[in-house]
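In structure tokens, one chain follows: the form predicted alone.
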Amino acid sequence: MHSNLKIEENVSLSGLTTFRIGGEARYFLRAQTEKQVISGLEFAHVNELEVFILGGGSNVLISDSGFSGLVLQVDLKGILFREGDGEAINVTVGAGEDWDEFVGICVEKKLAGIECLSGIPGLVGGTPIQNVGAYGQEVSETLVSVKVFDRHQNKTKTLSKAECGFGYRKSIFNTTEKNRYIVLEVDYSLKKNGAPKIVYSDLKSKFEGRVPSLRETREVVCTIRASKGMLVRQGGLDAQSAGSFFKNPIVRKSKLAELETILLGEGVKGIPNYFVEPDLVKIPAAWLIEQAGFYKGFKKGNAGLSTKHTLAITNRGNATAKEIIDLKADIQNEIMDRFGIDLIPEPNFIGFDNF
């Protein structure tokens, strides 16, 4: 034990993350001030040590042997609401925030822009960085600026929305940029007494073309979370997974007309997508796990598929990193040999020599 900074030896990471899986942290700190943040640092970097930064452990799967660096949690706390221009509240959140409880402050507060984010697991300093979203909305769309801690600059500043970089599930925070940054607070605009985005089929036709209030909105969006086992902390083994394990993959709009030529051959009526560039469309990872052969439910070992959604790999009772690890591979080899289209994973792998 290091006195000065609480850092923690040999500490049981699995009970820290969603899956409910991973090994020991070699040293674990639970920073709750920036200052702890970069004392962390400066341990770390004394000791030659490397670093993982953890938050919710919703979107991360922990290798069996765990990790043998410093395993920095950052639970930084606060909301600060501020009044706007015309109809907007910037609201600052601290990073160790919980990010449905703070979705659940804003639509009390009718504060309209992220209510259709309710129900995500993990907290609020993850949600930039790999752009969260969910039934037609996604953080990019509120979020002003990110203050971090920057490790090469070795100083704190603040990062305007478009220097976040923000795509379809990805920021610089998890591409160009990966592990330079800490998320310390983030600021959204958020609109008082806002509609809710209802653009997502599932949304539109629960409320037939009339505006439901935003408590309407994250109830029935937490409903078809739940329907589908991925709500933040509704327990059960289909809740012990990281949520989405692939990403929904975008192809040409050629690639798409070869694949429904093949599909056509063997009786499958189309495949399911959505423009998201003139020509590129995405296609449900889900679908395309199914059309694999892979079913709700489906176990291999200790690990297997939620009962409620093929997108999520799921901890059946015990598993180790290593069977989550097969299972992925087996998905994706399928998806490979059958379409053509590589299966990325959404999750961070840590502790791993391959990834």
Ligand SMILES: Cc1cc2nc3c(=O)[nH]c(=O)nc-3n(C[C@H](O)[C@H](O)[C@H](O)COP(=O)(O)OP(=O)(O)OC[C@H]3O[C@@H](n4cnc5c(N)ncnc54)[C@H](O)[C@@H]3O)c2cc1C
Second form
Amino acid sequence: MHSNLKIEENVSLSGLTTFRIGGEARYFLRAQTEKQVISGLEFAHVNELEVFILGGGSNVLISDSGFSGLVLQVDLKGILFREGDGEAINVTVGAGEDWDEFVGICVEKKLAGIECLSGIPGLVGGTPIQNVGAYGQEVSETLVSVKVFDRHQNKTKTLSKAECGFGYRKSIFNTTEKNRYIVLEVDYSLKKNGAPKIVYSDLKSKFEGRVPSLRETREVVCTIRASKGMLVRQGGLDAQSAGSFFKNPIVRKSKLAELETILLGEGVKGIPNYFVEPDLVKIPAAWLIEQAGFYKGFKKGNAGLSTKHTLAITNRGNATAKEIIDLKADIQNEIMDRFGIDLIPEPNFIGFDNF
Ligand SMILES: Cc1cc2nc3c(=O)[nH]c(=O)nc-3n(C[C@H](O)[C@H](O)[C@H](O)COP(=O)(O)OP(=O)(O)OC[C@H]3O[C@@H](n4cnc5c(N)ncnc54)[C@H](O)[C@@H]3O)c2cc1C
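Same protein, different form: I have the form predicted alone, so give me the form predicted in complex with the named molecule.
The complete assembly is shown below, putting the previous chain first.
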């Protein structure tokens, strides 16, 4: 029945992740057509296997024992540009296209809207899952709709942006409808000859009030990323990570005041924060981690913090998933003890019993 489906067995997953960590997939399929995606799901159903959808592996930590079901990597290609209303250009992109290559193509075509998301690793299909964002821009700002395969209804359909329920690092895909949809294609609306979005302080200070080109913006974003070890293509141990390991916590104003009282008493000059709603403030997780005594380059076994950024837990060479989890737990416990804040991890944990 699945004779022309290339389902492989016992495939090592570590090389398919930016962490370079993880055991084997019992079954593995790289699906290059929608039909193959559906046949892969049928194979899993018939054989009563769990399914994990893999993109570029840049936001996952895979357990040392791997995944006992089917890992289905979505490798659907294609980029189609169409004229929209006025200055709008609509683009339909296959979920398996490399995200950063796609951003580069759009920037060269002078299409604005995703330039600040340059240098983010992974595939296009991964970007709606946590509503990727960086340097003042989020993918939900230009995303129009997402074509998905619905595993509940067993059919292909298109979800509008409103139906995706986007928020800070979240959507229905990683919350209420986790594991239900397989992203096949994403539609964006970009602006022809539009100006780059320069709202993030690092970018503002770099360009000092002048409006740069999209290409310059992309270059500067990539340079800043490289200086923080957040550019996978620069290589090296600092890039063996899943990017930011924790979300920036959002707390009530009263909690911030409480923390200020404790920390100012200890000689700390102030807590960096910015308001996201009148009563809610975001505190940089990296700052909290440093206050709790973890520093750039901190090591525990083969796991450690990036030497350039405390928010990235990295594989310092042959780290196991267990070592990464141990360091994660140490950081979370320390932040809870000192500040009463629960740091929530950003990556997805695959093949663990307790996540
Ligand atoms: C160095 C570095 C820097 C990073 N910087 C940022 C940043 O600035 N901002 C940011 O938001 N993120 C950042 N990330 C995290 C990551 O790159 C993004 O979240 C990216 O979009 C993940 O895409 P992926 O294809 O690698 O997904 P994967 O890691 O393969 O998968 C992540 C999750 O998405 C699901 N998924 C993937 N593809 C599909 C699909 N087609 N259909 C359904 N589900 C799918 C998976 O099941 C999994 O739950 C960074 C990561 C690294 C390593």
